[in-house]
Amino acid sequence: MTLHASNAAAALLGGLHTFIEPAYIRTDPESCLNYGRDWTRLHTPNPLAVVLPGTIKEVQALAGYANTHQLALVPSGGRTGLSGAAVACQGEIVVSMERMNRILDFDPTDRSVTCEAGVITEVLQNFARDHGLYYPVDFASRGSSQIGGNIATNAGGIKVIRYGLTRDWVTGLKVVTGRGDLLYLNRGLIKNASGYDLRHLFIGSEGTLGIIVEATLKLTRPLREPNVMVLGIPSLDSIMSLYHVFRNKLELSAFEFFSERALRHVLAKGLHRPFETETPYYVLIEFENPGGLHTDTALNLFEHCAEQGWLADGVISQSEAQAQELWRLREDISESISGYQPYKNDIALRISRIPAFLNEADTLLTREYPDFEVLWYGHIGDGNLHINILKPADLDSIAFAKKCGGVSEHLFTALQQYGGSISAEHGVGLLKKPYLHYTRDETEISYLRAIKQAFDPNGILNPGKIFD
């Protein structure tokens, strides 16, 4: 940075002190590194500063200041994203919501809670449980992800098959737009047919239209004595047969899938194999079973599927503790491979098209990645597959990403033929931006740009994310 540029930056940062306390403006290298990245590691963080507002008025003042001085803002939650949407690598100001972390209101009649954007997902889940209720949007990063980030990415997770995505639980939002306006959207209503529902534009917008500052969320009753089964599957073709059989007889809250290769990484961290038989693929099924009401049904389905050759072995949980241990076989996969800097593809298809695509994609990846380890897992009950390619220790990260990106072109070409999406729940951000055209055509993208222009005419919010 030149002396002139350095002086200009100092002056701009000094202006922030007029509406945010200096203690909540950070420029030290450690803070810039920590707040300037998410779980991706392909871009070097380089924010101008990190700002931690404590009120909605401060967020509005920051947006106004950014418009006046043409400063770019990158909204930041728990930074657990996997698409680069929360990365600040071009001298932006990171806007961390971690100080805005209060639960503001709870209404037991409405079964709703209003909270600030910085509330940790697990804190909200525990709050709901303490009041005899349940917030069902759930995933492995629950202990660090924040509600605002969940909404900005329309987070999914492990219970979508029964409960849907974050979108299905948001009944109200307060958002500071790129113009600096405060919008109070839908106000917690279940029914509201009074024009465009702008709330849904901000859900999944990845911080490009506005900064989510408050949310009103529905709660529901807890699952009643859920049981978990893990089944060993001999082939990809068997998975959907199992899905159809179990879904028709039991109300499923989860239907997850992972490969033996993925399981081995979890076992290496100290967990135990669920049964002696080793199979290429596994399915985890969760269903309510109050008082053991559905145990016989589940066991009869197991026997039927075994007779058809669709499964080779399995186990059903006998206690809550065992159910949690079985869940860890699936949920701990991401953490167990994080040291390999995996290249992640997070794709979605209609459930009926999964078997044909899986076989085609598996053939493609085996051919294109003969020297790489490829792991399959995902929320197959809602059509969401995760493909993780592990980086060899001796390969440069940039070269690895370039190789994987080239193969992604082939993968997404096939995906396009099946009518799928390049991103099911991780978002577009920086990593999937080059491939957006496989899911959205140019006409549709032009409408997305027009929406961006309406809410953020000066382009201050998360520039360069989703599209340029």
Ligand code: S2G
Given for the second form:
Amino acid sequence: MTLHASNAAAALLGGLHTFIEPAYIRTDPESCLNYGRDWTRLHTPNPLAVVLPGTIKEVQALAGYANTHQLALVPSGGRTGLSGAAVACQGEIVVSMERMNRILDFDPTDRSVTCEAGVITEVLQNFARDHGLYYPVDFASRGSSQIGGNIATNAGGIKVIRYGLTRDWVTGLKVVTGRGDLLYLNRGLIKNASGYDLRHLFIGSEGTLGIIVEATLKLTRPLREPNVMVLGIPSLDSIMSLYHVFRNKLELSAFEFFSERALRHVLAKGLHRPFETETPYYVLIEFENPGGLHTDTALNLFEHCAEQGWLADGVISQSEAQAQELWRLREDISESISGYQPYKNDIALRISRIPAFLNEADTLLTREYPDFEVLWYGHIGDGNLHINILKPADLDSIAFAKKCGGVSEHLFTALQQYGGSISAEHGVGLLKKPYLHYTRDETEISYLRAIKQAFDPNGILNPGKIFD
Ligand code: S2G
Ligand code: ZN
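Right, the form predicted on its own is done; let's see the coordinates for the form predicted in complex with this ligand.
Entire complex below, previous chain first.
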């Protein structure tokens, strides 16, 4: 009998009522389905219940209750993850932070904002903009992801080459550990040399060490009149040469790439080609261009790269609207292919090793996937490549995932030679767990386990994610 139908489950759920209002304890099938999964679709959601705490005290009481009754808790934000880290498929209790969604404090002198974990990323970005500032961690899922989830996965996105990752913007963190203790870490300080910086253990921990309940984040000045260029690239080899030329002369805030195949899926959704010429690859560059100060430099660099044969065509935005339209060619890729249930590789390398790896990986994937459509895109400027394999309509998901998993072993073996990571920004969760050893050795994993033991001794937090 599943846990849900037993009397024990009823008693466990009844006990929750002592510290969570019944309206915020859900067991209906729709809630269990929607809150029991992220954007992956390889596991059947099967939580015992979905709980929506409204205060830190309630989160602490939940952790205490879970320890007493050996219940598993799966912290849940916007559930836009791509590695299964927010999946609840084994009778866990999903702890949704969506009710804890207030912006609590803003200080213009510190240029910092304190918000609850459930604040939507775009709400924070708009709050910063409305106060003349900028929260520069940005990605396509900004409209549904939550700050707590962004921190738990150390979200990266499209501006990393200039602004870094979520980790670089968190100056304070309130977390409820697996022991039920509330830790207030670093308290918004820029400098704090008072021992281990525990904040950084929770950033990227995928809900396995603690439940993030509040964060203090730095803000910065807005980009001044960003311009966007999209360039048509004849071969993989020229991408990084072009990158070096542009980054040496312009303050880039983004350097993305995508293949013609990826572009075609976006065009199928109604967007227009950036220019007439069709090339195997495209690069999207963003740079600050206040008052058109750098336009000549950008055009001279364009000419130089064209003379070198590194590009075949290109366009530079003439307005903010056009810049946004060019961004959509890159940012809409994920959405445009979601119907194909793509198998996603999200790998990271040092950028110096990209040219050699790109060619080796392209040869390997062409050999291993003769009949599948393989799309390349990603944040190549920071060494992050997204390789998406589209599932053929006539192949069932399990067989497809099995085939791709086998190819991933080859890809990760090659990646290991380049010192790369099997997961650049999407995390490990459930999907990448079988491959963790390609990036972390046994000794390192033993230390990860020791840290887990310190913060979550009874293993109530997101068990089975990252490692067993
Ligand atoms: C991107 C979004 C998720 C995906 O587009 O940069 O991180 O589709 C991705 O891989
Ligand atoms: Zn990405």
